[in-house]
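The form predicted alone is given below as one chain in structure tokens.
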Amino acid sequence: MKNKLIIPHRIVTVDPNNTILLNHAVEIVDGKIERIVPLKDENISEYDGEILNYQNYTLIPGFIQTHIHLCQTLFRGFADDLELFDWLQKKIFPYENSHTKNSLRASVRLGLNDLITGGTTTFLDMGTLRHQEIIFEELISSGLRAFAGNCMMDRNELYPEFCETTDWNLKSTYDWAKSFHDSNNGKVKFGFAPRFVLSCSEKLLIETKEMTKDFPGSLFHTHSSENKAEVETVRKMTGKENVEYFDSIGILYSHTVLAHCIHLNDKEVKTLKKNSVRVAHCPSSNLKLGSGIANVPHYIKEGISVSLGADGAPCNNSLSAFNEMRHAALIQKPIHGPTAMDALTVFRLATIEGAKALHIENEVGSIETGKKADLVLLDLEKADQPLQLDNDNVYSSIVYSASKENVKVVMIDGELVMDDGRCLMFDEDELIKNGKKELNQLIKRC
């Protein structure tokens, strides 16, 4: 692998001091950031390696999303304007249940293309019930950094066809974890993923948590307290609040990632903090499904880890980290005031805080010496951006004004996966053509 020297206009490091650098270059050696050097100290003409000159672009860490459903990308636009239970029962469960290996592969590739072109380089995916090996094959082929696992379900009152036995879930999960955890030179890791309380027996939840001990560095990933009807149903089933129930059966710990956490009481918030649980905040999904607004400023004030995820395309219609940042900031301001969830705080949620949620903050999430070169270059010199862009308003520019249209270059381990605004991993026309074919066939199967 040839050494690279990247020369951007600006470097937004997201280091502990939130340093922003001008007139600096980043050297990449063996996929890692070797050094960050002032240009005045570097003799460019004598550099023995590849020089990538991006002097009009802003260099940032790749975005990290902590709750995604790649299997649902094919259903974008086919499950709109519904609340959660109707959305699951009438649309998502029938669609996911009808996936073949080919339709699942088409869905995953569409999702990966969406993530790459939006500047996401690492994510946590919930998978689906069957054919999980397809998702792992595509993750490995794409080169993205990911945690993933099959979505475990051993009961389903909303759509009974879409579940398997407890033993099947446990055996299949263990086999997939053995095959794919720490694969692709450690870039792909396992995230054990029982879907939520209403689709999982207590035995399944407890034994899955035990299973994580055999796979160091893995995660326990599930949904929690997303919808008022869900919370009420869990209360009737267990006699407890959602987080209280999880705590009572011992599945909350530092490697637990709970998606949503909208409807929590004070005791539950304290429980999350006590167990160092990670919260994956999905504001666009929560708005579109009418689920509510999580009290993220309070969680952050309490020292709870919060990061961002786009969720699945049908509950959001976009997998863009930019959308999640913008919504994460804006929805809190009418409640907590205009200074709540400032742009810097939100940008950190999409980068280094995402890395902390996944326990890989020593590898990615910021631009610092020794970290993996998972990098994104943005063109912020456009008419839809502040015309006088400086270090004081660059976070505002990214969070409030930018979109995936501003993403020009994406690197993972220092290797280009997107260049000049074009994804190098997929032929988008072919993705669309094949996706339409598989979607039409899937709908006929439902």
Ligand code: GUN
Second form
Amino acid sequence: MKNKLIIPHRIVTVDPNNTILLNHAVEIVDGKIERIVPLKDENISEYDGEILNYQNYTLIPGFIQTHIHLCQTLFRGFADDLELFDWLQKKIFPYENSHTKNSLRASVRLGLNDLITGGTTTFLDMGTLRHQEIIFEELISSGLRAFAGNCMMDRNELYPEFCETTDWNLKSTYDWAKSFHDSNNGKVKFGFAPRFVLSCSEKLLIETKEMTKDFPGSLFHTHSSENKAEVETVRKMTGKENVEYFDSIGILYSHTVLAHCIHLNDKEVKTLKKNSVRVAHCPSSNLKLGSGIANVPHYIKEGISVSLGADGAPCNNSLSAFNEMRHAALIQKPIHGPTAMDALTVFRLATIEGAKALHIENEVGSIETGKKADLVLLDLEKADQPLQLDNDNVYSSIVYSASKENVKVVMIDGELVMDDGRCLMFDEDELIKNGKKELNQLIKRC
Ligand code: GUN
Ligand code: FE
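The form predicted together with the ligand is what I need now, so please give it after the form predicted alone.
Let us now look at the entire complex, which starts with that chain.
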């Protein structure tokens, strides 16, 4: 790969000092940030490499989302205005159960296109029960950085046909982890993904946790404490609160990523902290399913890792990190006051805190020398943005005013996946045409 010199208008580094640079260039060598240099020190006309001149754009680290369901993208707009159990029982479980390899591929591609065009460069996906190899194949060919794993289910009272035996779950998971953990030059890693207590036996949860030991750098990803009826059912089944139950069977550790964590008591919050558990906060999904509002300002004050995720397209209905940032900020203000969840704090949740949640903060999440060049360029010189940007309101511009429409360029490991506001990895017309065909066939199968 040729060396590249990116010349943006502004660099929002998200380094430990939240440095913002003007009149600087970023050099990329072998997919990594080699140097960040003042333009006055650089003899650009003699630069031996490719010059990427983006002098009107703001350079930011790619967004990192820590809870996504690519397999559900096809169902966007087909499961609206329901609470979690109805949403799963009447819609999502029958749909996911009806996936073929082709419909799954169509769903994953639509999701990847949506993530790339919204500036997300790394994410943690929950997968689906069957055909998980399709998700890995698509992750590898798209070039995105991701953790993913099949969504394990060995019981299902809401929709009994959508599960497989404990042994099938354990064996297929091990095989997929062996084939795909640390693949695509380390960009794709395994995230073990037992769905939630209601779809997983204790044996499945415990043996999955055991299995993670064979795959260093992998994650353990599940839903927890999302919905009041869910928490009540867990209490009836186990005699414990959801997080308390997870703690009692030994699945909480620094590589556990719990999506939602809305309905927790004080003891559970302490348990998350004690075990260095990561919370994936999904504010849009939590609002749309009417699940509740997680006490994120309190978790952050306690020093618990919090990052953001769009969840699945049918409970959001967007996969844009901009929407998650906006909602993460706004939903707390009527409760905690307008200074809570300020724009800088929220922007960090969508970047460096996401990297920390996944234990890859030495590689991505900020623009610093030695890190991988997972970078996004935003056009913020627009009539619907602040008319003069400074070091404070650049964050508010991104969190409160911007959307995926402002994303112009996206690169991963220094390779362009979006340029000129156009995704280079997929033909959108083709995705829509094929997606429609697969969706129609899938709905007939349900
Ligand atoms: N809990 C179990 N499965 C799911 C899912 O697919 N989405 C959400 N939001 N919660 C879940
Ligand atoms: Fe989810």
